[in-house]
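A single chain, nothing else alongside it, follows as structure tokens in the form predicted on its own.
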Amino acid sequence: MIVLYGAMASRAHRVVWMLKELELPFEHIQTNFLDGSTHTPAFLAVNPNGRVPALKDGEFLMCESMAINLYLAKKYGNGLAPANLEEDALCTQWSFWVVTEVEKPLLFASANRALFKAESRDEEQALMAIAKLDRPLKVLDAHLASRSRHPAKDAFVVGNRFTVADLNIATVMDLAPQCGISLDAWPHVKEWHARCLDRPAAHDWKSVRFSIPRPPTPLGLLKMFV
């Protein structure tokens, strides 16, 4: 049995998407990190970083949503696993990729668009932060244009097919549409990244809207956003 701990206003979300494009049944369990239940001994037992995700699948038990999402996907993934040794590489290539180039100032971005209550929103900081998304989106978009038969129409990540990297990326990349950032400028990764979130296994978080507090300082910000 599959037991998932989070809450879909979480990074959690991303497994559940993935849980759900391979048909998997599983048990979820709301653990959300507002309200202090990521650090009760009963979660700390599970993962004692005291972050969500976290996932149990028999008796073996992981956290860090892009490694669990590589997992499922090599364990259980048919058309959404690598197919081989250099597919296995580049999912994870690109899995590293959008967390390390683009998370960081999208979610930032989010959070002064959105997610921070009106008062505690900047949008200075926030077309600062979307001007950091510019370089690693036009690669991203290079990538999509040149893997595409019909321009800007079928391209996927790695391979033929969607897969756990378009997963990976995609799930990164939703707080844009959410909290109304165009992504007008890399129009590959617009059409790309609408088909992945047209897929009926990413319905349920298109419904999903959640607030986060803005931390009282810079080094508050800091530990929120990395």
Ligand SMILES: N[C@@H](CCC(=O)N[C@@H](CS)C(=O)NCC(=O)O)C(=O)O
Given for the second form:
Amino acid sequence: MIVLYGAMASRAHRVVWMLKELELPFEHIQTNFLDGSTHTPAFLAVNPNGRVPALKDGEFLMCESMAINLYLAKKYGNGLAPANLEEDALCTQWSFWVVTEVEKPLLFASANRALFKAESRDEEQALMAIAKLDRPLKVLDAHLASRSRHPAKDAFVVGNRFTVADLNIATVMDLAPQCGISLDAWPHVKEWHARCLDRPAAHDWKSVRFSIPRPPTPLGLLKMFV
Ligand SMILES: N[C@@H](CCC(=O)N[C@@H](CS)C(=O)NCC(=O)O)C(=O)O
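Swap state to the form predicted in complex with this ligand from the form predicted on its own:
Following is the full complex, with the preceding chain placed first.
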């Protein structure tokens, strides 16, 4: 039996997408990270980091959304899994890439555009964060452009099919369309992202709306995003 901890309005939605792609039944424990539920002794026994998502697969317990998705793809297979060692390396590479290069500026921009209450948003900070996205998204844009087969624009990040690499990158970038962050500057990324989000397994996320409180001090803000 698979158990997923974490509400949809959290990084747990990344794993819900993967579980649905793989058509795996699972128990969903909607642990809310905003009300202290991730810091109870019971939850800390599941994930001592006090964060969601966490996953239990039988007796096996793990955390970290990208690693969970790589595990699920490899264990439960189908075309989403890497087909060989080189694809495995590239799926890992792109999963690390998106959380180190894209996630924080995108989250910061999204918070200042939509996730913080209107009176706590700062458009200048949003624009600075969006500017930081240019370097990594140019890299992804050029990568996808080099893989596009004409006339169809059907490029994928690794191999010539949708894999865990596409899913992991696309799900980190989910906040962009929700939070009014245009991908127009990176047309191949925009087209690829829309195509990924069109997959039925990704649809649950479309209806999720949430807000996060802006930390009261600049240090709190730094701790939240850096
Ligand atoms: N790198 C982790 C980050 C997990 C994370 O920060 N989760 C947030 C919710 S989206 C959380 O649980 N925060 C609770 C806290 O920081 O106390 C992952 O990708 O799984």
